[in-house]
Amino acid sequence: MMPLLRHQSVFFLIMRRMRPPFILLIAIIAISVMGLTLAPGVDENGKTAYLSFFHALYFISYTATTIGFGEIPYAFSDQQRLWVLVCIYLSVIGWAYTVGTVFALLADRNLQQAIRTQSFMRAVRNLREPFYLVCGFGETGRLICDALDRLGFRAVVIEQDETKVGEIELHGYHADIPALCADARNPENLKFAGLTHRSCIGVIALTNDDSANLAIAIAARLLAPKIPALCRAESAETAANMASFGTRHIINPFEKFSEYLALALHAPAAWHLLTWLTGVPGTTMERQRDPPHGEWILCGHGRFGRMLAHVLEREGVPLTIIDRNAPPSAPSARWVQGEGTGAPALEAAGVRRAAGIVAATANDVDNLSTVVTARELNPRLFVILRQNHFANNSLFEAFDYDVNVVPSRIIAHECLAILTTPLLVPFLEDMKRHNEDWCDRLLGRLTDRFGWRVPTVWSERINLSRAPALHRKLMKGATIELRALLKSPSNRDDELACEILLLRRDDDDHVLTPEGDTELRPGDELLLVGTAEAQREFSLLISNDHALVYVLTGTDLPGGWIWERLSRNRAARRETA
């Protein structure tokens, strides 16, 4: 449904629809008044008299508006009463037509959409805090909005499905989420939703249509080039097109999972660490068993299957592909033509000696049927199961899989990692370059301390806006080590429940898990992991002078201007003495 153009308004739409009944009412009143001034009457002296225009208008007004009471100069003659009788029935017809038009107008979908659009634009225009523009409120969009709301960020939504827009109001978000039922491919709609708003800090294109996501990426690049755009793309052609005009973040869930699988095969600890750090906040992860080495079976050779086949072949994994289509002219892996849901095809692929199986078709029922049959033939199989629709979640949860591939969750995790903690991506890239033992030690230390519940991961930059107290202290020449900041501002004997994963400096110097004696500099960026309470306490101590001085020296400074001056005078006298 298209919203109204900018130059249109609800007022003018109502006036256009109400024009005929208004004209009819005015015509009825005009004819009635004119007829009443022409109808002869009799005054108190028995002489013929005519009503003036004012008296006629006065009488018709209280009659036509159904008030029905008012004084007149003198009693009407029969001619006047006959004309008034005609006027009464004319006004009834006029008002019936007008009321019918009003009810039809209230039920008009265009008017309702215009009112909602005006209300939406007003809500977006009045936003004074940073917000993300989310295009598409499907499963991925819902996960993103849930996580943003939990993290304290505002969101504005454009969704083409009216039912999904209505669902937003049913969610118990802490802050209202303005939502517009419109096509996000239209640049005007994106501008209505705040693409060019000064408080918009990011655009997330999550629709199921690659062409729509491409149109959003183009609009964001041209209309708001300084705003980061995160776009979903499930085909290599769309991703290449987005990349050609500078889209910063392109997320292909199938390609991303293929990268994860490759990481899991040669560095399981790094894979566990990555999934733990990028999980949805508030959820609890479970450590899955590591993908085993040996023969693997891939059911389905579509877009996702081809990416997985490429990754498994690159990792040197012996692979057998089951697909209902005939093999290509020169297949790179062993090929079994048939239905993966049936035991004959699985037996032909060697399921009894296989180490793992991937059900990668676009049909959830087929994927479940495949892995259930395969597990009956080989209970030790490592199972990777693709889930296409969230509505089937209860069926998938009932099955004991090892890894569940849900594209919407993969996209949500990537978006949150990029948007909320910009340092997390470079940390994960650096982490992959370390050996497995380093990743295993780090994972063990962090999960021993914080458990498997997805931790709070956040970034801090030491500047005047983010860390004014710490920045001022460093600019005065103070020497502050990292370990000195990891203390509670309420009791400096207690350690904060957080750790520093990455230190980045303006000279592109990256330090993973820096030592406690590392000295801080103004402009440093820190990536931290810990609890939500530790995040609040750390933010307090780097922004509040009193908290920082207490943590660094143990001195509890007096609060308030008077007590601070008295304290300084006392210190000065003590130094003089």
Contents of the next structure:
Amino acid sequence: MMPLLRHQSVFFLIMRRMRPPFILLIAIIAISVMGLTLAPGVDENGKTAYLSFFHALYFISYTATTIGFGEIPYAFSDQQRLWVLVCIYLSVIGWAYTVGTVFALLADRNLQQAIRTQSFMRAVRNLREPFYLVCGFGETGRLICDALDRLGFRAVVIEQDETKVGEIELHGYHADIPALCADARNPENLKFAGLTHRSCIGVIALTNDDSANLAIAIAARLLAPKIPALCRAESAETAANMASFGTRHIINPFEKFSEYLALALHAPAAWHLLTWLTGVPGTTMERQRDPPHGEWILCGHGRFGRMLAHVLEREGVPLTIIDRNAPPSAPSARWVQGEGTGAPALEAAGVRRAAGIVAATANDVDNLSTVVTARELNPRLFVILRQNHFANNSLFEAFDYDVNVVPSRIIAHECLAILTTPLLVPFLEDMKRHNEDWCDRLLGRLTDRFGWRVPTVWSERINLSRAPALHRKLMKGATIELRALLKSPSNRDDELACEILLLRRDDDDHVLTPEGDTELRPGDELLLVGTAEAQREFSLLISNDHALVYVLTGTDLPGGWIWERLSRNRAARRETA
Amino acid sequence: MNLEKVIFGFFIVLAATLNFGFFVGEVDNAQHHDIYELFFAIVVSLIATVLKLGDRTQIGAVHLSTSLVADLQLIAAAMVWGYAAHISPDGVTPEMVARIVSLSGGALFANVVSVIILIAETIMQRR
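Since the one above is the form predicted on its own, can you give the form predicted in complex with its partner chain too?
Full complex below, order starting with the chain above.
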């Protein structure tokens, strides 16, 4: 049971504010009614008569509400009319004050915020399906929410900027995304958003403020230690701090890209495989030019530039750095001080004989200007372009770059890979250890079969909840080979359009691209790649007895108790005969 | 001294006293029960109810409920009177007066509870 929260007091707040108008109304009506019973009137016989309370209240009720039926039960005397005149103006004041208070209350920002928070909390409390808590709805947050929505996961968003919260409502998501406009650094707000809810399956901290992400990571670690937290960290100190108290997934977009670039330089095929497998579902990849070996130029020696310089040096690439600032006392590479956007600095850095250039400053316009100038000087340059803001996308699309570094997209890919396919990360780690030929062959085989469109990559675990049919069969001692399983449940002569990339066993080492004759065991985990349709069919055949038996043996099981009974009898008769 | 407390106590006690004033007298004798007294008892009781709205404490909630009971009883009494005077063919008979007065007696009990709570609350927070 949650303690009584201050946001639950909306009703009391309204009640407290409505006290004065209510009292005024009661007083006005009481005075009017009393006056009316005291004012002498004349009945039809010309005798003095007084209005009873009943008639007086009736009259005041319809006069005060401006309905106005007329004078009852007899035409009023002048004394009565005089009093009614007073009553009319009194009641107008009373109603005007009450209605004014009600509207002021409705327009009150505090009250609106309280009402919104309350309905948000109700929506979160009533969530029965698993959901992710996304903190920060910037570019990355939007990409993640889009992808989660497409994959059929629910999300709950906390965002500080009101306009961005409004954007969520305008966005056409399949499932409603409850959003709260609040500071995610406040653990109370995280609790409102369902951090401690039993259906919460992950926290994703994506705000553009490292300290806020750190605060979220701490809150998640302490309040919901079992839930995985994915945190964005752009500085090494924050990342180290997060790691120190056991945040499981720390994503630094620049470090991630530097790793990718290192991979691309010494193992292009592995790099292609990685970008193909981790792309945003539904997009098409292109086979890019492999980054050439030769001299490289790096414009901008900031956070990102430093990491890249480190990686390029480790790969043994001769490097020239162009930066506005003077070089440090002992520069690790050749250093040209100047503006990378101008031809003189580029010439000085040797752009005409360079193989590649990285525009890595935090300014999009500078980056574009640099690479446009550089391309003019040397059209064969391999261009890596950092894009800071998604809003500049059309500018970047218009330029023919080789690699585009968009931090928000890198984070989104990484988050999705971790969340939806936990086996993908170990697979990629293993893949990097294999030689280039192996990666090239695998990439060739997979892209020949599935094309360059980003495939569906998913994990399955053979247990009772995910694969009841297959699990039962294996527990009964059946031997099932992988090859036998990858058949279409509608026609077993057709192969399923998917392949198994990784098989992991609790007691065993994991096997990359297992052979078709590998025997399955209960508890195995599989990483599969293929089409979305193949994913649906595969999950059908491992969970449905009929589909499984059909795929394995080719016979249709009889459905229903009577038919099962009959067929068992027939089989028994056949055996005895 | 807290002005809010003064007003609050004033209305609660006034509701009880008016109610009592209306209630005393022979139960079926219309001469002993003044309609204006009933009218003011209702008005003051309603104002006392509104004053208690929006109080979130436990004791505030009990206050509100006793007040609502008193309102309900008094309004019922007024409606019986209105029915007797204007709708029933016999007019305000002694039986009708007895009904009205006994209803107001119920309201009086609720008002007394209100006053007791008020006293208890005051004694609890002696400073």
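Please read these numbers as outputs of a predicted model, since none were measured by experiment. Positions refer to the first chain, counted from 1. Take the two forms, find the largest set of C-alpha atoms that superpose within 1.5 Å, and that set is the rigid core.
A movement of the C-alpha atom of L51 reaching 2 angstroms or beyond is seen between the two forms when the two forms are aligned on their rigid core. Taking 2 Å as the criterion, G530 does not count as shifted between the two forms: its C-alpha moves by less than this amount when the rigid core is aligned. After superposition on the rigid core, the Cα of I31 moves by 2 Å or more between the two forms. Once the two forms are overlaid on the core, F22 shows a Cα shift of 2.6 Å between the two forms.
The rigid core superposition between the two forms gives a CA shift for P40 of 7.7 Å.
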